[in-house]
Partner chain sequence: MNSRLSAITLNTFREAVRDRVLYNLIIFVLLLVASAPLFGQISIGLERLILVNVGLSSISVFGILIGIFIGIGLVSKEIEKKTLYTILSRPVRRWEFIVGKYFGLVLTLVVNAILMSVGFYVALLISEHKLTGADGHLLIAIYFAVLEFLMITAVTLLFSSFSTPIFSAIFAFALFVIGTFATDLRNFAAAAHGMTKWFATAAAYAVPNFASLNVIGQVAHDQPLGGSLIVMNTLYALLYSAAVTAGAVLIFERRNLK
Amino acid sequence: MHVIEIQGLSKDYPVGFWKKQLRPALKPLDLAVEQGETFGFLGPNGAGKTTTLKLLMGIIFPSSGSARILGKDFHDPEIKRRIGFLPEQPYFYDYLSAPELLDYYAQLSGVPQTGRKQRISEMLDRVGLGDVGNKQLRKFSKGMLQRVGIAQAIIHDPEVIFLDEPMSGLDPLGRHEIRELIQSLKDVGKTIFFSTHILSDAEALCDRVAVIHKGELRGVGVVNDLRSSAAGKTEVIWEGASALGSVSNYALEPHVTGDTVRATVSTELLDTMLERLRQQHARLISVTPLHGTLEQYFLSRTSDQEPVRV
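Which coordinates fit this single chain in the form predicted on its own?
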C-alpha cells in the first residue's frame, strides 16, 4: 500500500529585481513510499529536501503537482491528525519544561485529556528524557532538544512520521541516540520518511532511499541493491611479484609486500587479468568481490553528469 504518493510535485520561486524570473527549487517529483517503510530522502544542502517536506506538510504551496498521504489529499486537514513532523530547526518556547511543551502539542494534536499525563510520561521515557523533571528547554543540549522534537512528533501516535535532518548538528553520541529512537519507531511498524545528508545513518536505518540533487530526483531503490550497483570491482591477491608487469594495465592500486601482490580490478576485466596471471605462473591467494557503498551510489548520482532517469 502506498502511504505517500507524490505526483509531479514542484516548487518555483520568483527571483530578480522585478520577480519575473522563476527559479525551480523542486522540479516535478514522482515518488511513492510503502506502509511500514523507513525511507531516506538523500541530497546535499540545497538539493530540495526541506522544500519537499514543507510542501507535504502544507507549510508552502506547490507550483504544480499533487500528493496523497494515507490515501487522502495532502491538503486534507484530517491528515494532520495522522502524521507527525519534526522540522530541521524547530523552535520551542525556551521557558517551558519538556512536559509542558508536550502537553501543549498533545492538546493541538487532539490527544484526549484523560490519560494525557500518562502519555506524556511514556513519551519522555521513550526518548530518554524521563528524568528531566521541570528543567527548562533553554537549558537542554542540542541532542536533548532533538529528542523532545521527536517526542512532540509522536505524542499523538501518528501513522506516518516525517523528520527533516533529525541528526543535523549532533555529536556522535547524539546521532547514535536518535538512530536508536528511529529504529524503535520502525520496529513498531511506523512509516518513517526522513531527509538527511549523513549517508551512514541512511545506510543503517533505511529500507529504501531516494537521491535528489539540484531539485531533481536522481535515483531511488532498495539500499542493498543500490550498494550492489555501486560495486563493480574485485580484489585479487597473488604470489609472484614478477607477474605484476604483465597485468599493469588491469591492476588498480597495487600493493607489493615481499612476493605478494594485492590489487583491485574492474569486474569486466577480471577474467583477462586472471588469465594473464596464470600465464605468468602466479599463485592466486584470493579473489574477492568488493561491495559498493551508499556513498559511491550517492556520489555517482550527484555528479554533474546527465541525470539517470528512473
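One more: the block was the form predicted on its own; return the form predicted in complex with the partner chain.
No partner chains or extra molecules come along with it, only the chain itself.
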C-alpha cells in the first residue's frame, strides 16, 4: 500500500489587482510514497514545496485533485492522529515553555495523560533541548525553535512525518543531530516526506527524491540509481591532442583545449585506452573515477534549457 498517494493535486493563486488571473503555484501533481520510505521533495525557492505540504495538511484547499494518506482521504481527521508535521520556519506560542507547548500539542493529538510528562522530557532530550527547563519560547534562538518544531512533529509517535526544510536555521552540529534523528525515525520504519534544497541531506537520508520546479514535477528518482548512472565511468585528461585519433573508439565526449584533451571512458576499457595513449606518447595528467551526484540530477531537472523528460 502507498502511504502517501497524491492524485492530480494542484493549487492556483489569483494574481493582479484588477484582472484576476490564476497563476499555478502547483500544477497537477501525482506522486506516491511507500511505507517506510524516506522521500525527499527537492526544488529551488518558490518551486511549490511548501504549497504541496500545506495542501496535504489541509491548511489550504486544492484547486483540483486530492490525496490519500494511510489509505484514507487526506482531510479525514482520523489520519491526522497518525501524521506529524513540521512547518517551515516554525513559530510557536511564545508565552509557553517547551514542555508546556509539547503538552498542549500532545493533548490535541490525543496522547493520553498517563506517561505524557515522561514522553515530553524524553522528546526534549532527543532533540537536544534537555536542559531548557521552563524558559519561555520567546527567549529561544532560531535553531532551538527548529528543534522544538521537530519535537512537536513527533510527540504523538506518528507513522508518517512531513517535514518542511527540517535543517534550516541549524548550525552544522545541529544539522548533523537532526540528520541522525531522522535516520533513527527511518530505522524504526517511519515514513518520512521532507522538503529541502540541501542536496547533501537528501542524498544522505533519502531512498527516493522528487524534483519539482515552477510548480511542476520534473522527475522522480531512486537515489542509489542516480549515483550509479554516472558510476562506471572515469574521466581522463592528457596532453597530446594528436593521440585522440587512436583512442576515438573509447573516448566519450572528448573536449580539446589547445593540446589538452579531456574525455570520459567506461571503466572496463580504461586500461586499454591508457595503454594506447602511452604508445602515442601522450602525457597523462589525471585519471578520476566519476560518481553521479544528486546535484547533477537536480541541476539537469531544474535548468530550463534542457528538454523536460518526466
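Heads up, when I say rigid core I mean the largest set of C-alphas that superpose within 1.5 Å between the two forms. All figures in this text were calculated on a predicted structure; none of them were measured in a lab. Positions refer to the first chain, counted from 1.
- Core-superposed comparison between the two forms: the C-alpha position of Trp238 differs by no less than 2 Å.
- In a rigid-core overlay of the protein, Arg81 has its C-alpha displaced by under 2 Å between the two forms.
- Positional change of Asn249 between the two forms reaches 2 Å or more at the C-alpha, relative to the superposed core.
- CA movement of Lys142 between the two forms equals 2.6 Å, with the two forms superposed on the rigid core.
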